[in-house]
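Just one chain is shown here, as structure tokens, and it is the form predicted alone.
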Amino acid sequence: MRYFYVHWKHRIPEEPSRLWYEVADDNFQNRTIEFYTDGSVGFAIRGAALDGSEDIEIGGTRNSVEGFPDLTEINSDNQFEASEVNAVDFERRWSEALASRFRMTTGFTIAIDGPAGAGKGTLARRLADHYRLNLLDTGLTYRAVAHSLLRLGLPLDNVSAAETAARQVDLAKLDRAVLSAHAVGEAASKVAVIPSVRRILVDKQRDFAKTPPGAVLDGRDIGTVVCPDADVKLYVTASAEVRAKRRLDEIESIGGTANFDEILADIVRRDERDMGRMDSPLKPAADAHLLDTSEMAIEAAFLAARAIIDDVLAKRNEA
């Protein structure tokens, strides 16, 4: 196998496109993926071109019973800017173009819960960057509810004003730095044990994974409660020793200074409050896939999630 990038740039600046191309042998479409600037996906296999945004037809993509153009022969033409790639560049657009294929006819969630600590947050981020997809931290909610009642002067068991609160939260205004203040995040875990001030955020949690195109939601209920119908449940984990580590190692990195002991002994309360909690406990959601970081690094997380979603994603793609 060969595989070869080509940007087509068109004579009207709206309409280039790359084009990636998995070459065998004589049959040079046997996968071709083409990106589109409006967003839009098509791609061919080993066959008619089939294409994801049902509103570009793509012609010409039918295998060809001729070899692949020379590399010079394509650069000769000031339209392409032809390379040679490697099979791992090829695979990772080609998860791309089924994960947009996918996501143009129909919203597609991933749900991560987990602990604090697991790295469940970092791996959100990675996998809403790659898929382009939505991303919430739905634990910052409950610390923008938290939050309000601290600047307030207001007790944390106040019901009626945590529910007032919970009405307020902005999901697009959710102030990380201000939020990610041990205090208030020590406050949300009070908060969160509120009943009606979940069910309050828990109808925002949805709303926000039903926007197009979807969405990525990491907390501790998002596949037991907030999305049980998910596309990809996940379930990140790590020994509470190993999350002590991170955590004493992050608040090191930022010129502070901590006990390992009492983070571990904070870690340890917080766990025991947000699993024996009556009202949607920590727990992993019964088809959720376990990924245990305790000796794995954030790449290495990332990437056996990937192969999950890819999983996911081409069996979609193929019903």
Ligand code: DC
Given for the second form:
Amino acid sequence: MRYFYVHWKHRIPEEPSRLWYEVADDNFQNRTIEFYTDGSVGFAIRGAALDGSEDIEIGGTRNSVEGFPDLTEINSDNQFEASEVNAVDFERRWSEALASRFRMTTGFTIAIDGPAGAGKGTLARRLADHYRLNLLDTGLTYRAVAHSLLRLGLPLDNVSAAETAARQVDLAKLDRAVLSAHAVGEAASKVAVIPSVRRILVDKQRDFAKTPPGAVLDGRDIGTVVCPDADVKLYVTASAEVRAKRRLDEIESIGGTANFDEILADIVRRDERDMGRMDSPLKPAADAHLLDTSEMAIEAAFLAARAIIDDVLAKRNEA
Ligand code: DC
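Right, the form predicted alone is done, so what does the form predicted together with the ligand look like?
Now the full complex is given, and it begins with the chain already shown.
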């Protein structure tokens, strides 16, 4: 058995974990490629081809040197440091890798709050993918309640019907395609003022957050109410005009038409309702990091968020 240590120097900004998942191949003993995260990211390779095949895919580069990766070729990529190591050294690095990955993913929670259209949903998805955490868009839970009432033709302030609908919300069955309609969002903002509905949904959201390996949750009250002990809190915002313009672009990009002033008025009204309600109003937690995306592309926001999170992870791994 030969052993290799490959350290990824973390220079690909674009969703690298996906790339590396493709690397693993059951032809190789022990499914030999693993991730670990210690603030930066790296991986290790161990193994020999079981079936005598001589190929292994490394980051899209095909290597075939006696069934083992071609280290010269990997190193020439500049993103890696690869070397052949002895068994003892490999075992040490391997256990360090597993330990740091374990620390990284034990109950790690990222809370993202902000007004409608600030880009927190996209950011949450990117971060959940990158850190391989579960993802919950809590807005969908309020939307699901609103959708039930609308479907039954019941008024949105019917407290007992809303409570029943909230109890029936199944986080595994939230249908974004159905719930993303504009009217459902408006209605969600109205049922979200009912304290008993919030309590029922918040309980479900907290259970979700506790499920290993941890989660990214986005909404309005995650850092303040749902997960006040979150490891990282982000408050993502943008001016109402920028958010309205993004919404307009989105509608037009799929061939629709809309009026900028009407969208803007909608957004301002929704902000007022979400920020002005008595129970769990939208506001940044005292210890939240603010990300204003008015002048920032989503990629820049993602990188800024990662810098904040990696810092927290590095401190946690030192502890
Ligand atoms: O993020 P969204 O547009 O899907 O949210 C719809 C409404 O749900 C929002 O206007 C207010 C409410 N909401 C809430 O009160 N608390 C949350 N954590 C998430 C959403």
